[in-house]
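To begin, one chain is listed below as structure tokens, in the form predicted on its own.
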Amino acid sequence: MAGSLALDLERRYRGGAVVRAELEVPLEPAGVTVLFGPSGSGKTTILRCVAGLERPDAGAVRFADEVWSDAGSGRWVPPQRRRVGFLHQEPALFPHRTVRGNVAFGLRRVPRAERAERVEELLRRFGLSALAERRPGALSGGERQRVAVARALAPWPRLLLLDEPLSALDAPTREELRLELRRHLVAAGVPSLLVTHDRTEAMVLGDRIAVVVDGGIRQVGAVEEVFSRPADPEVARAVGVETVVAARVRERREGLLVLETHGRRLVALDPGVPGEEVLACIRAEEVVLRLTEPVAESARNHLPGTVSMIRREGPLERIILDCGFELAALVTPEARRELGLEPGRSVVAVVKAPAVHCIPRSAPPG
């Protein structure tokens, strides 16, 4: 699908709250863009304006070559004509319908044979065939969410919108379904816009991320880029993790993972992540800088690098290193002076294995 979803809108509420969004989402098959930020920042408002469930007070929403809303001209395309799938926080299944009936709900105008084929395809894809005649009350939370995703995808939407899709689930189920949801979104080949305030979900599910703070979009980019190089202190506080880098598991031994990323070796604790593709996450305060390679050091990771940028952040200074990948560290101004840290200075970044947090991005083989 060519083009993009382009937003340049403003939504005003009584009491003075204002949500503004300027964002362009490429309409790439299987691309997932995450609207990320704290609760109350305006993420769901943006999503509802795209769906047509709320009307912006100013600006426009465009999908490829279509204008869905334009406050200036009065142009407005109602939700049912946008061909958008919307997945709410709660599955909101019809309690009197079976799993099969819920999945088929959006296909009422499709010829019977084609409808039956589409429903069977989705039941198989989501592992629901054995549950097809059950009603929602007889399903687990995870099973209900699978039905909701299948129902949203059934009528071949051009865009899928997901509002905190895993937030209503208990923690173990949420962790189990993250990778499964990512796999289904990619397999569906439908561009998706997903709202979450959960950092792990943003990193696992998203390809691109737009950080929403205080009613406005503050930074947009690839997930690794935004988490590794927040544009300002507010974004840094929102994302909470400064270095996120894609890595491949090369070895598992004695409770440790040996990772390879950008030609460098990293050692991390093995939290039992499945698959071989992971995101290695390192908080800036866990990085210790040395001028030379430590002779005796309990930390398993010694990463030679070069200072590429220094930025003041309140009482601390953020040091951006080129270690084959970008690595952020936080130091006091006094430590910076003692180490003589300036752009171009060679240093060694020391990171303990427990400080490298791994998040899976692929399912285990087989």
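Residue numbers count along the first chain shown, from 1. By rigid core we mean the largest C-alpha set that fits within 1.5 Å across both forms. Everything numeric here is computed off the predicted structure, so don't read it as measured data. First, how it differs from the form predicted in complex with its partner chain.
Relative to the superposed rigid core, Glu114 undergoes a CA displacement smaller than 2 Å between these two forms. Core-superposed comparison between these two forms: the Cα of Gly255 travels 2 Å or more.
Relative to the superposed core, Arg336 undergoes a Cα shift of 2 Å or more between these two forms.
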Second form
Amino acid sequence: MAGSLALDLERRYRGGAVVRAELEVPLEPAGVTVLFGPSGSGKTTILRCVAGLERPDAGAVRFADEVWSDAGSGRWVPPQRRRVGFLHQEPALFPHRTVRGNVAFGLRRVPRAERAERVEELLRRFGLSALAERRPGALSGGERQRVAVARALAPWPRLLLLDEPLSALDAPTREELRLELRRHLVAAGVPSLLVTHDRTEAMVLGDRIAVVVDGGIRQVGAVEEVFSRPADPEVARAVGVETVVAARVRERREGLLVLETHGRRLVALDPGVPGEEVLACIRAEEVVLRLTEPVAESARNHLPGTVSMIRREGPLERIILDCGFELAALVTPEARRELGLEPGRSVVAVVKAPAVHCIPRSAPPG
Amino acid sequence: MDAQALWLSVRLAAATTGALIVLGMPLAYWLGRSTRRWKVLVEAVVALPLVLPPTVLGFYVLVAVSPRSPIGRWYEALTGSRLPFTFGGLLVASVLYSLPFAVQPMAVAFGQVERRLLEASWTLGEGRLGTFARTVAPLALPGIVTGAVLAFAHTLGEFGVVLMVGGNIPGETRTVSISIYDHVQALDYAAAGETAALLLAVSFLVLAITYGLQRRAWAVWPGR
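Based on the form predicted on its own presented above, generate the structure block for the form predicted in complex with its partner chain.
Once more the chain from above appears, this time first in line as the rest of the complex follows.
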């Protein structure tokens, strides 16, 4: 399936709120695009317009070579014929049907044998076989959300839309389901659009991220790129000021993780398994800059680099270093003057191991 | 006891209930789920029979279906028979009279089905009719059953409307409540008491069974 999902829409609400979205999501390769932004920024509206559950007041939604909605020509494809999977915030399971009945719901027109086979396959894949005859009322929150994902994937959707799929769960379950969901989304190979306001969720689940602020899409790009290089202060505020860089776990040593990224080594404290891909996050406030390599110091990470950019940020200044990857540091103007920080200046960034926070991107193999 | 009158009442109640399921369900669905502002006017019209004296309703139905009215003329041209003082006329009046008893519980039940369940059904490829049949109707079943049973029981016991529109023709319009009235007029208290007791028992049984069934229905759908 080639092409892309292209949105250029506007939805106006009584009371004056307007949501605008211009976004193109490639369908090949089938990745997860995260719509990320604070609550009330219009992410859910955009998702519902793509599903056909809401009608844009202006603009169009195109999927590959189909026009799903076009306010100009009045063209409208109802949700039934878009063949998308949609996941609500709260899993909207049919309470009068069993787990099996829920998963089979969208397969009514599929021949009986094939339907049974598909349902069994999904129950197995989602670890629901033992619960197949239970009704939703007798399931835990995590189990319900698994059923909802399995049900949405059953009729071979061309696009999967997820509206804060983990937000209704308690924290431990959310943690547990996050990686599992990522694995399912990758295994299903269905292009997905996922709404969330949770940074970790965005980083774990997303391949691409579109930042939504005040009813509009401000920046689109790879997850690490958007988190490390927000396009403007509002995006920076939405994503949080942090360096995010893809890394691989090289080894575990004395309870610490040694990561490798862009030819540099980073020592972190988080749990992890060698060989695993992670995103290493370093808050700009926790980066200390000095002019010379220390002889001996407690901090484990010394990263020599050159200053590439300086930007004023409130009372502080944001220094972007090039040390194999882009690393942001927040310093006071006084410190900048003392160190004589200018673009091109060589410095050493010092980061303690516990300040390097690792987010696993995919489940460990096996 | 007047077996002929009892049988007629049961037939009338059954026909009325059937008509109300067919006609009342779409109306109830619209009332339960529509967000239009002028919906309240329709709600008020549907509820009118609750407060209107049966004689007033019966009077208007009688005038509306008389051979001189457009509806009466149209019906006569179509079927060759007239509505006043016939079973057909009685059925029309009963449907109107029992409308709120059927429609209100159904509308409440339809309105309580969560919107996201409908949306889930739509995105899973099910059209509006399929969504109604597979999701809304099963979830609203207790309300639908309640509406049907109330309509049945209410029709079984109606008196004023029947007298106005149907009169008192044995086998055609003489229902069980009118037969009780006749017995009392004739000072035949024994026969009146027998029929009244039977009506009381039947009404009680029907309601008790319905509520009992509903309790079971809820118990097998926990977590709603």
